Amino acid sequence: MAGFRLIDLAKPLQSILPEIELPYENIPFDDKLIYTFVSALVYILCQFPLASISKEHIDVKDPIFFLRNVFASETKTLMEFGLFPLISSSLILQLMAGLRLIDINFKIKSDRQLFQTLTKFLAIVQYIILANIFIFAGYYGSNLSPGQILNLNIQLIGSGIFTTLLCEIVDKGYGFVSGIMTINTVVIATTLVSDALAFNQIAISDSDDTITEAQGAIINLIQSLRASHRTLMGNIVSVFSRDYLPNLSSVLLCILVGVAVAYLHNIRIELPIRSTRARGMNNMYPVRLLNIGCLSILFSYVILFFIHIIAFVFIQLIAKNDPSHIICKIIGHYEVVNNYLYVPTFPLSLLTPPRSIQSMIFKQPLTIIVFPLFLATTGVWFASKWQAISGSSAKDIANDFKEQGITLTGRREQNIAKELEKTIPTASTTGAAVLALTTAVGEFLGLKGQAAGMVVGVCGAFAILEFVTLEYQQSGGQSMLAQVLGGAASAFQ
């Protein structure tokens, strides 16, 4: 097996697994745009309900509530899994590539080819391993027929593989960026509109005089002036407190910490350049705190995702839950809240941000310390990594500078990588622990995975933003959409 790698494995799947072809010929600026923005519509459309679910009442519930938000994923529809595996694929074997445990030459374009292969191979075989853990799990109902199991592996490993050749299309060069950036962003922002205006009317209440309340909080707060079924303090309160819903606190909590993460992604060093090869052209390069971007939490929530299902699948699965068996006296068992949450006890709740601050102080106090040192460390050292590997190291930017005939103000271009090196891995290693702090601050306010939805979102639409931009300056300007919404606002004026 001499010269064997791993990504010969994928060699015999390349005529298998479906692909979408590269583009004949560049596609124009708007038709990215409509690809890209259509590929997250068709995929917020795909979340159908599951058919094939018993109708009976299902003891087991969502063990994964809490992560989510961060995969753009809905339970109990066809994006049960949302892009966990994609994410999950991507990143480890990019960071085994960058780390030089795949053995792996990306300016080969049959490795290239052979790696992306392998990354999607590997997303769909998590999609096959997680539809069936919650299927035998009982989380779709208990004594399921050989066609029920057999309809659910259909839609969720079929949606999976649709889920994978969706992003693709954005990946081959249809679309801007990626396409798993693209669809989270948009996902996450249509959740935080969903949970603050949504106008559809959710059942409460069990008996026959059913009390449905709005799903959006501010919606909520508006028809709550005029509801009967509590007193108008009740009902304020309510809007503000509810846990079954989206709550106006939640909605407020997490647009703060959009805020504040806007606020984090414009803070940069700016170091004083010049050319070599020409007087009096100065510059700033500019070092930004959060230079990796929301990589370092994905990376958190991926190890995360990880642990809890491995924990259910030892609890639900061989312990079945039962709070005498010694697996859940070892990693503990999970207690069912509000009638839909599965929610761990300790230990395992030490790695599970709490429902509430109450919660967190009388039922889980040591989760203060755990959680945001977990969150920090899986995060700084995955950022230490991810700038060494990237192509963002200090010495790489060093040789692009001396290839542009760039230098630092003040210092010999043969010192440049060493100044470099003062400031860039500081800057990803600080911009990772502060986002894990932020995320962590979220969580313990009540936000149930939301805090680190609006951190991946918001640094997602910068990522989005700044490449479109990038795009249209490339283009020339050349954009019929541009010249019609420039038409539309000057008549307006």
Second form
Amino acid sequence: MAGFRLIDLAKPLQSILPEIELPYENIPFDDKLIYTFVSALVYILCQFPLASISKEHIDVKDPIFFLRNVFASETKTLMEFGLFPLISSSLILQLMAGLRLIDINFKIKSDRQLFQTLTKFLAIVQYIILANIFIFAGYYGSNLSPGQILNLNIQLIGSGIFTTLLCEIVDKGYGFVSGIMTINTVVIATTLVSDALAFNQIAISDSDDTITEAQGAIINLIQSLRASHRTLMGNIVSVFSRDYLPNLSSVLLCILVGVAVAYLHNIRIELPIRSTRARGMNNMYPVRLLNIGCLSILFSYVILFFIHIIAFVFIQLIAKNDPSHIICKIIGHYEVVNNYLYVPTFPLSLLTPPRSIQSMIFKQPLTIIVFPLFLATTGVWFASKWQAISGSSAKDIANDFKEQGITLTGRREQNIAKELEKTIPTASTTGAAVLALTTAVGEFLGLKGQAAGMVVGVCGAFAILEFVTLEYQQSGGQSMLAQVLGGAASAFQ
Amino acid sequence: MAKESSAMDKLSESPIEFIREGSQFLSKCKKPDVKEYTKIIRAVGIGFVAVGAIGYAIKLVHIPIRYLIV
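Write the structure block of the form predicted in complex with its partner chain for the protein whose form predicted on its own appears above.
Next comes the full complex, and the chain you just saw is listed first.
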């Protein structure tokens, strides 16, 4: 089609969709820090339980429990779908633009604005579709009145639009890095801390309200030493293995995954560089193994999410989760586990991380091969494309070098791009593969999505820390907050 | 662009080649030493726990609110 461009679709939407205005002046460092973290905290505050859910027993359980951690979503709250629509629409559209599937010129301002509007619109459309899939699949109760359906729609879509705007505040220059990344990181950090240290008591027995356990695993360990409803030994076993609340082994594993990712994040190859303008200015230019960060994992999980949502539509909405239905025979059906999870059976189980090591070995042995393979292939494919379009490709860096009068030691200036092209794509793809394997191993130990969450969270934390440190140095250290946070920032340098 | 598509072809043709290249690359890389590593872990760990604690404090606000509205 001549002259037709996909982004032109966004033109009439520009006047309808709400938008954050660009800041009039430069935002000082302290304000940026506050904008960034407060918008993440507002997000956490918004995890309110949904109103007008059916009070009766609901048969349909959570089909995407293992994806929630990655997208900062909480089941049956306003943040039911979390950041997923935002992440998927921006990743997919940027990838399409980079691969020239969408005709767009990022140098033109109006094109950039149209692209932003299109991304936002696509995210909101996804919120609408997802909300209605969940409503009509009976996730909030099987016989909802039209009023309830309308109410749920308003809540879920309204909170979706709100989340979009919340991210936009950070993105548009009021905050650091990207809104999606900061919110995701803060939510993941909150999950980890509350899994480990939450001291609120939750009743664990249906019959007796007085028997409570702490939500946090470490607090629970301390309390269990003097709890009376089990023997001491039983208590300690339960601390490590309870599955109704976070247990200590999964918290420890999460920390282990985080530590491993921190190690991977600091693996780099150092290219010797020197200045062409001044003599004796020798330095190292680091090319990181994880130079595209956690995006490869996010991309894999976006695809996983789509697969599982489509499967959910087929199995629940069309076949009503009836094992004798033809669709369920082809793609599998759901089994209720622990009264709150929907665990798919073969073949859909191939792309579902197992709930524990035992169930992996005895129930879904093929997953051991298929799941990491899936993560690795999608991740590596994404990495190989993304590094070329992301603005830190070999060509871009070579151009930067030229402008700053830097050259690789022992290379001709013309060969810089070639040399970088040997290193950077290999680094990205290898990094994506290693990250995929780390995630898969973590998931196999029964973390139910927390391993992937930790990978994303720790990578995000590094990105934010790096950006904040850089910004801090550029602002010349005029910051009251920095005196408080200075310890962490200077320790990183 | 040509370079990365050829890298992709290599991957689909022979994963073994990809793994060999990758592990070669890994062995060339500079890994963080113990001192640097502990410093990083401490910095990120403190940040993570501090941010998480603030987030948890906000989540605690939910408990009375839930009690009120449910």
